[in-house]
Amino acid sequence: MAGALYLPLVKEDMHPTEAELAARLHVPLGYRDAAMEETERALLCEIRPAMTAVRVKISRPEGGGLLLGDLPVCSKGLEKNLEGCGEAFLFAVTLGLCCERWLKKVSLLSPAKHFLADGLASAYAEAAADLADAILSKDLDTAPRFSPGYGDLPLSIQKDLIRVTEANKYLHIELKDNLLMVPQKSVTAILGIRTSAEGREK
């Protein structure tokens, strides 16, 4: 397995969806106000988005489960998601430690402002994952990305994803005992690459 790819992400290319913003901030679809705009500007000054990724072969042992490179995974949901895929990207993204420190500072100043800042940061973390997805998927036929905690894929696999993608080295992501990542505004995911029977990519 080749070493991890590290790539800073261009924040101007990150665009949270209206649906994501509405869900995170508990507001109507398309809602914007002055407080949101002000907080978003402050957030964009603090984030340092970046990604790491590795491309691995997918094996399907006779006994069941999957091997993503040398990483064994047992998840019926992921197996279904990766049907027709012979390879996958394992990747991680983060908004960075500066964002983590800024959110902590805001939490000490105002619970209301922190709710807004935290929701916006979560939406931007998903936007960072969307951008990483788009970069990795370029000229490839890929399955929808699949993250730990979705369906029956356990959060505990994040430890291995962080190790394999070298996200601890390049993105300074650590996993706490409660399986939460620090920086919290980070995402790990598996992105299947679909192939034909001959292994031909689209």
Given for the second form:
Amino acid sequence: MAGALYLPLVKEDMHPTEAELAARLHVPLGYRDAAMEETERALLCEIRPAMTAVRVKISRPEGGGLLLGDLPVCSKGLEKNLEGCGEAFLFAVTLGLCCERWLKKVSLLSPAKHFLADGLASAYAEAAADLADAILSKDLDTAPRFSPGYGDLPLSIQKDLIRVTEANKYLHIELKDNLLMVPQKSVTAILGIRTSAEGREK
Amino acid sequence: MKKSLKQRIRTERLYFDGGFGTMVQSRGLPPGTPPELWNIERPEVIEEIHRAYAAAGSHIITANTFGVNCEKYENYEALIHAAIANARRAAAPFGAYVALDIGPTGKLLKPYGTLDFEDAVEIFARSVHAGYAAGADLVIIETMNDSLETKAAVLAAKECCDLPLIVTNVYDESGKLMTGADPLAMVALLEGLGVDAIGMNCAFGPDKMAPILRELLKHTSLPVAVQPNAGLPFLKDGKTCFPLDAEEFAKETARLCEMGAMLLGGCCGTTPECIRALALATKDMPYRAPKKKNETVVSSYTHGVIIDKKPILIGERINPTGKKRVKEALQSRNLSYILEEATAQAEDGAHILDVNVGVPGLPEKELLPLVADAVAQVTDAPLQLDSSDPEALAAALRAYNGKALINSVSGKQESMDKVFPLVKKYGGVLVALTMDEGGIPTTAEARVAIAKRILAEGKKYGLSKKDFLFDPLCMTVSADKESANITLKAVEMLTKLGLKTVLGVSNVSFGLPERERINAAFYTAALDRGLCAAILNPHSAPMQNAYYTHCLLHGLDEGAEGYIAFVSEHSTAVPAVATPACGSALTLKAAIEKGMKDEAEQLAKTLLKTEAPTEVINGHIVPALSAVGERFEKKTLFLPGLLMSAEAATRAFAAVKEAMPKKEAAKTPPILLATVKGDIHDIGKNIVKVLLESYGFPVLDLGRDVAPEAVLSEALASGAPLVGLSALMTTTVPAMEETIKLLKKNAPHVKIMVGGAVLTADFAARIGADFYCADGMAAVHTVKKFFEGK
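Provide the structure of the form predicted together with the partner chain, given the form predicted alone shown above.
Zooming out: every chain and molecule, the one shown earlier first.
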């Protein structure tokens, strides 16, 4: 296995979608107010987004299931998602530990502000995953990314994803016993690379 | 006589070795296999790599123990013994030293991760024991990106052996550790802990290390180590590559040597050729001994505060003496008020925060570290740990993520015997009270004599002037008209001796009216005589005025920025309570509807001067809440706005409650709220809490991940008639059901309401809940109905 690619992400390139913001903050699509904007400014001062990724071959053993590099995975949902893919990126992104510390601080001082801060941070974590997705997908035909917890892909696979992407070493992501990540605002994902497009790969 | 290694580290340029993992991989270690396994399986390969480094000129050979600890390996002792033996065989012919190499545990420490500080110390201690027993010559703690984990490793090393200790951290391009510490913070922490050399390794190449090295050299009196990578890694044909070859690496790293780094080596991507080239490139450079800096510095987990010419403000507000709300917070362990006070003091300009938890009957040894840790989670100001109990100080100093100011030691022999060893072990700057067994002397000269005695005694522990702030003690001027003069004279005398001073200035006015007038005048006079730091109320405008004008007039405020910022905040032209754009005065109702917390509190207090507490509630707060609730239900106001209003209403309620006659404010049993065991998602529960409190319902929040037994015992102890349980994940709903069963069996009088994303009304009924609440406002309606029906 090759070493993982580590890349800091540019905050200015991260754009949470309106749908994500509306869902996280329980507001209508496109809604904005002063408190949201103030909290967003504060959040942007605290995040240090970064990603790690590895590119692996996908094999399909006769007995069923998938092998992502040397990582065995049993998930019908992922199998369907990776149809037509011969390789995949495994990747992890995080907003960093300073953001975690800031969220903890806000939670201790104001539950109302924490609701806003936490929702915005979740939306930005997704935006970080979107950005990583875009960086990795450049000039490739990729499947929609698939994360642990989607469909039947168990959260327990995060342990292996964190290991393989060296996210513990580079991003300092740790998996707790309850399978939640620290920093909480982190995402792991699998991004299939469609074989049919490989000829077009630059 | 041959120099010891500690002496050599202090007086010579020494070379470490370089990268190891890639070297082992190039000799056939399969990818993904930890290199430490070959300590036992392929010792000849490990020895050969070490020998290559020793032959290249490395004075210090780092044993292959970086990834070994008792958490990862049951046979960690055997792996460490083998590693040291392999390194020793390679180093011996060259007269090189063998270092036990300690890397991070790979786990995050609490409160963000799962690892307890003392467990981390224990993990490191086992490795150090094994390395010491195996005959290591020194300990290197490296690649540390968390200041608290670094401290755990250093304490373990110092407690288990007396070997030389070198510590290097990983900084990122912003010049900070992953957890936020800058170079000055690390200098303060590590010099305080008594390590032999400090520095940085890994992360990037030598070119990017220069600005960080400059900061380290500016502040440290210790030798500085640099071990850069061979540049920033990149992927080529699926393999990780490094851009610098040996010559380029040596040339760039030699620049760091020119700047003053005297312990040189390499990290990822470097090879014996890099070290050979580096030794060659630097051999004719003059040796530069580290210079004593003598900075009086304390630190937090992010930054250091140097106590020098510019006066330092120490916030005094976290102290139960004379402060009912602090005392209540400590008694109930509900620290919200203390945390708000901590942030408010820092916002008002306090550079350091005093933390005193001395309440008769409360366990100070347990509370001081607890409160200090909680305060450090909401502010990055360094702390002054304030206690007369050496055991409480020891517990708090051990766990503190930084170098603390310690309040206090006195000239009493017993005090010095107990406190000085703590400073020697954990680091810190001491507030030294100029009093002794004979009490507080009545002359400045006698107080200065005690300061000199304290300093002389401190020298026995390796402490010097820089480790003290002398407090010549400020007595109330109403009891002795000369007392202020004596204190001021002592400040002047101590300053002339080159000693730093501190005063608790508020004492001067005790027993007199309009105290702030006296405090500010006295503070100004003390500053003029050289006072370095004052323990005071940072919210006080007259004290701030004294501070900012002093700084301005004494050339300590570049561009008058501090003064202008202060004046713009405190200009008398600005009304105390903001008015809406239309110009009409802001009402309490409007403040709540707009979610303006501070204004709501102020306006409630103003109204209480003319209206009865119940009138304020029924005439202003309840109508505001009704209006807000209606807008929320009509979907013209959304959850964030609803919560902001609720918090504003809660603040107004708190002000009203304070003003209520005791009988009216009699304690009603609380509503218990908890997120069930196994579930750490507490946002939903917190929303319910905020909303219920805004309606004046007392809430006892048990937090998240709460065991069924804990919910039951708190329900019984508090007499709560209603318990609210929350769960977000399907996996934790069984824990909710278990909690309900336990409550129904052992506290059948208690009603239970439940909520959470995965629940439905049907399911709630099935698991035995009395009420289901679809959202926060539904919880409010449920609770109102519940109490109306009682």
